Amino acid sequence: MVNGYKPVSLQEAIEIRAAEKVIPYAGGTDLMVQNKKDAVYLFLNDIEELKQITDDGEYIRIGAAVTFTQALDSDLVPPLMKEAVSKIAAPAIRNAGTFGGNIGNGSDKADSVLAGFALDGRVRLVSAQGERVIPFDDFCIRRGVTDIKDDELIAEILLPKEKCALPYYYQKVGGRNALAISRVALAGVYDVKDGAVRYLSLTVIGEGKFTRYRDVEAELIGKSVAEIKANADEYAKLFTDRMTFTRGRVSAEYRRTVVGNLIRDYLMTL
């Protein structure tokens, strides 16, 4: 029985991926403690491809296969999900771990899915059809369910770059310092002008799913920073509102609170 394939271009992974039920990943780190009786493989870190970050002009395209620690030494991945990825783990685990792998896999405290949201990112999928560019929203539909079709193979990760040239908010609140899992963080970006906030993006874990409250983030826009300020819990209430907080190893309120005040500290740094 074949238990692995090892394509050394994308064009063979694809053909693979349409004629054979594979399990695609590239640094494992996730994948391999599962032990998965009788699965089959599909090993990407051999593809070019999937292993470049490049400016196209209108997006930073980060492929699948790019680990945490490639990206931090770019130039071209964005601050904040440089800050975001820093916190992943331990070294060793980062040096092996990729994009695709941490957005592939579903969780809802996947550290480089909270930044691609707050920075409107879309995911590049390809398959023998054809590919497909979704974003982020509509890629994570909520823990463990992604939108990838079984022949499908996730290429690379598009970042707006008016969104990464904006100033950031960033914070994760973890069980200790380091080689913490996010009981909670929020990511947000943000672009002030005149003294009134033009565009506002905020995303939390937290919630047991990734989700942008659009309608709430509208109503912000217009609004000058010192009304903001000044109304930061009320503003804070309006997002946590609506969000359905999870209990996992801290409460559900302990989310709620937490996340609230991050919100607050966020509006109160515009």
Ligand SMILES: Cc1cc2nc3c(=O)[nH]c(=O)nc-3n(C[C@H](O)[C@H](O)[C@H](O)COP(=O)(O)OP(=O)(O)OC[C@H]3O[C@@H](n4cnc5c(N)ncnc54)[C@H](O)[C@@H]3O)c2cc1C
Second form
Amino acid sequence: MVNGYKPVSLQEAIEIRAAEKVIPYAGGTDLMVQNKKDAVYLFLNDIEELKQITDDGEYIRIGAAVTFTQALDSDLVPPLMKEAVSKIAAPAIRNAGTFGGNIGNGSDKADSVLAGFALDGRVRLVSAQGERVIPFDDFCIRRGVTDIKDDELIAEILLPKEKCALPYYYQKVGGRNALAISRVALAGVYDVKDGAVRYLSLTVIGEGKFTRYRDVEAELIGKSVAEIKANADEYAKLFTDRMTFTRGRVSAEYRRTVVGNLIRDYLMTL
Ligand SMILES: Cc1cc2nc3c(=O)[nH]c(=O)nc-3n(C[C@H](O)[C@H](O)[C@H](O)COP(=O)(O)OP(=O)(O)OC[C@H]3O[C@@H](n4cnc5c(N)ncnc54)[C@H](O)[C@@H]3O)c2cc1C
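With the form predicted alone in hand, show me what the form predicted together with this ligand looks like.
Following is the full complex, with the preceding chain placed first.
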């Protein structure tokens, strides 16, 4: 028998989270395969406040219990995020899997987290003590480790509208066309005016953790697109020289080569 609580409001949920040792449970697509013995779950999918997608003028706010299918049906969710989540698993998983679960499990291959990093996203965490809003960069510490406290819940992810409006690049390389976890992926948004780069973000899957190399990104700001394209290999190498790739189903060398190719392809589309 499954033990757990089924709160219907966020307030009720954070009170239970403060009082008991519970595991937040959203869509369960990660948790159900872990089959934890004697776990007490805090089921989040009856909480309407966590299932909203809203626009507050500055941010697109996606509730932690919003499913990927719900996001794909929304006019508010930016195209980069939609493209990233459209590649997650298959429809049955997208119907149940949520944004809170994707960032909450701390996976280094989480597709919505890749897009969130590229868009300068933030995470809103709530507890009985109050709330805090932190950048994705600070929340995702390393594979399997996030900056969430035992009494906190992820309430929303916030995507800055000015970044959501920019053109984007996205590519996912998996082992097959469907139900494929990313072996390598790249997401970025950019702003080009009068032939020069005004802004560029770039994040990859393949390093074992999510990172933004903001100092390398900054080296491209102000450069002409023609110059970047003429020297795309060198600019791509500025990023890959800083990256450390992990081995798994594929070698670290494979990941380095494919990421280098994707960065070059990204720069050539500016
Ligand atoms: C067959 C299969 C294929 C998959 N393919 C992909 C893929 O291609 N890309 C990809 O990114 N993922 C993939 N996944 C992983 C999974 O579907 C996603 O990570 C999904 O977003 C998890 O969401 P969930 O709601 O099901 O999370 P759950 O399983 O409910 O929870 C996952 C973790 O997050 C925590 N959590 C959930 N909500 C909150 C909250 N509000 N506050 C605090 N902690 C919370 C839970 O405690 C748990 O630790 C796949 C999984 C399966 C089984």
